[in-house]
Amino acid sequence: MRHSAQAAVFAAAIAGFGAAETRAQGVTVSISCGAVGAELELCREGAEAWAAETGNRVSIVSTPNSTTERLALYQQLLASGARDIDVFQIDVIWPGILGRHFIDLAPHSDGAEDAHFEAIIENNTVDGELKAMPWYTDAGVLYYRADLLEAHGFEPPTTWAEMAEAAAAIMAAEREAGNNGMWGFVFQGRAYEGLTCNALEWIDSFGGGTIVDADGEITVNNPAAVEAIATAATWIDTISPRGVLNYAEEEARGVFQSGNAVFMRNWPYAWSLAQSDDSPIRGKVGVVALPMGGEDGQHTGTLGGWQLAVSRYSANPEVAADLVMYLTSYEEQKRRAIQASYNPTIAALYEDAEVLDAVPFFGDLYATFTSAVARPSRVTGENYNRVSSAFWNAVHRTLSGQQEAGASLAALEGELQGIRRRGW
């Protein structure tokens, strides 16, 4: 979609709501909300509660679910100084890319950031200014059909090889029993930011590094990384459908939640949806850390999550900052965790009995969420999107059978060197 077309869709998507009948002195602020899973409704509910409490009004702006398309739209709006959005929902990798367009939230926070995970606050701090408050964090996890693993005599896998073995065996048995739509493993294989997250997990689990290291050195072309990507390519047309090459989060969840996959890589949000009253797999799902690359590998998950930032072009920055502080508060993060399994960024909530009762794996996988592998967005700065695009395209070429992993990563190394020559 061209940027002008995106902007037209965006303009049509703005929907005012809440507090039209509230105190006349209230002002209107707008917030961009994603719509993956229950995200949009949760955002709407939280914003409505704030509006009722303060006497202000809120407009919800529905933006593209694709992080790639959303970033392009944000860059277009912010570069023009547009006032269409006061509060931006931004990816964890964007403070370094977009931070110059956001106000410093520290003067508005009253120290609330001290309760959040330190690493995320550090990530959101650019040139000494707190450019965004953490809303929820994320790390990739492995969902599995607990009933099917038990029925066919498998334990939750600890390595990718174990996952592939169990997936193939259970898929074959289920198809023989009449479920011809069953697949072994679904994930996010489309050529977009989600594939960067998946592929970074594969590489890191094999000990292959993080594409570009903390010093800015390009490390992606190494034997462990080649092995990781080559291994993933063997899943296509065996345990994973070819259609996975065009799956994002919701496409993968749709297949898994309909009962047609044994394993799924996704973010924690999918838990509450899989457990919903109308879910065919309710009560049949388990969640574990993503597998290791091998006995010498490691469990890993890519750091995800979203933040809230206030545009420096906002006509009402103080009111917008107040909305941000409300939506990122302990009470609001607790509500979102219980209702829809969105990971809090406040450590104390991982010890909250009501949260753990609603999402048991938050306690079991706490280390996964607090030590997730970060994409190299800080070190590559405004060039991160070019780095990630080159990476996901290289991986996609291998998954789709166009180029072997070794040749693909070697070509990627050359492309990244060209980007770095202009300076990260």
The other form holds:
Amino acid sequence: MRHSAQAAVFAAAIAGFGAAETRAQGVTVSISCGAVGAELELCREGAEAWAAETGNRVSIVSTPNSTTERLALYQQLLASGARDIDVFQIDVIWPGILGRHFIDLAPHSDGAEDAHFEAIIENNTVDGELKAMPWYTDAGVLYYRADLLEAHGFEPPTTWAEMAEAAAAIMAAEREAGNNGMWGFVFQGRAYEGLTCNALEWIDSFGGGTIVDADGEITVNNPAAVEAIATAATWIDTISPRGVLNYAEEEARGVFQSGNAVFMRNWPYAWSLAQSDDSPIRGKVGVVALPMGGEDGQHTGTLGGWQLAVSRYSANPEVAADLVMYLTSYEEQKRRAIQASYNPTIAALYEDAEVLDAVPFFGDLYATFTSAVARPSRVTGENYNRVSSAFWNAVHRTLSGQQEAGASLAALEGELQGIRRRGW
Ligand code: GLC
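Alright, leaving the form predicted on its own aside, put up the form predicted together with alpha-D-glucopyranose.
Up next: the whole complex, starting with the chain shown before.
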């Protein structure tokens, strides 16, 4: 395949064709897509539209839902120089960990990156090379059952204490009325990257910093952070089921979407699924910024999101890059926003009437998305996953009642010092 693709490039070049013609080479490009919610289907539709337009073929590779498991799979594939996947869907926290395996996309972009949020482009730039194009961005938000809040006389909460109070009261009243499956709050409490995102939000909302600060200093062992994690621990077995300690995104959505939770922390993708025709909670859901940690705290959301990168080991990097540019374009991002509430990374789309009509909170919560708190992946570079896993394990110990928040964050500080000694 490699040989024939090169031959095709060569043939096109000597015939003096322009860029559009060199795209149509009849090769197969494989792309790894996430499968959370409607993601896989959306990816397939987009990639197939590109294939039809260019005369190439696509092969869609589905990957594990957990970003932590996905990273392990990618590391294995890329470390062995595998050619199975040409285009990798990568998390916003991975350019530093995986960047060396990807080509520089700048020569293929025709300046398209200028339309995207600058901070994400900067995040995707490693050693001066554009390692990935932004596909969609994310930030944690609070979903609530507007019908239940109204029926029980509550406003959407602005602090975690208000959230917990409303959750407990509504849960008790609903159970009293015979809805025994009702819970107050579901979130991502499994020991994986999603818990890092949730716990960073709790800490930042209390003004407790970002685990490791922008200068590489370990800041996580501080009173505000301890208070934040201790507060979250009080939710388990009261407003949150113990099972939340093993929930990722889709488990939380499953409980909320079936009508069994008052509040849910999740990413924006859950919106269009909650609003779909067969959803029991269609028309009953509101979305606000995550609560503040007390009156002195702040609203926040962890920055998430996914990019597309081309493997260095691809036999068809030019064609693969063309697919990446197609999928990350304005039109595709618009389609994905309207159909499945994936946040565009192109600022202009937040002013598009059709997009705002489909997902009103893209407008209302614009500041949440543009000033989301970043995980310390850039400063810790290749060590980020070790840092994050030490953090989510420390938080999980406290949520599951094994260790008090203070002791757990003190132990974490020691662990992080050990990781830092290897250099970040
Ligand atoms: C979402 C975010 C991603 C994050 C993951 C954690 O997929 O987009 O950045 O790492 O959730 O579960």
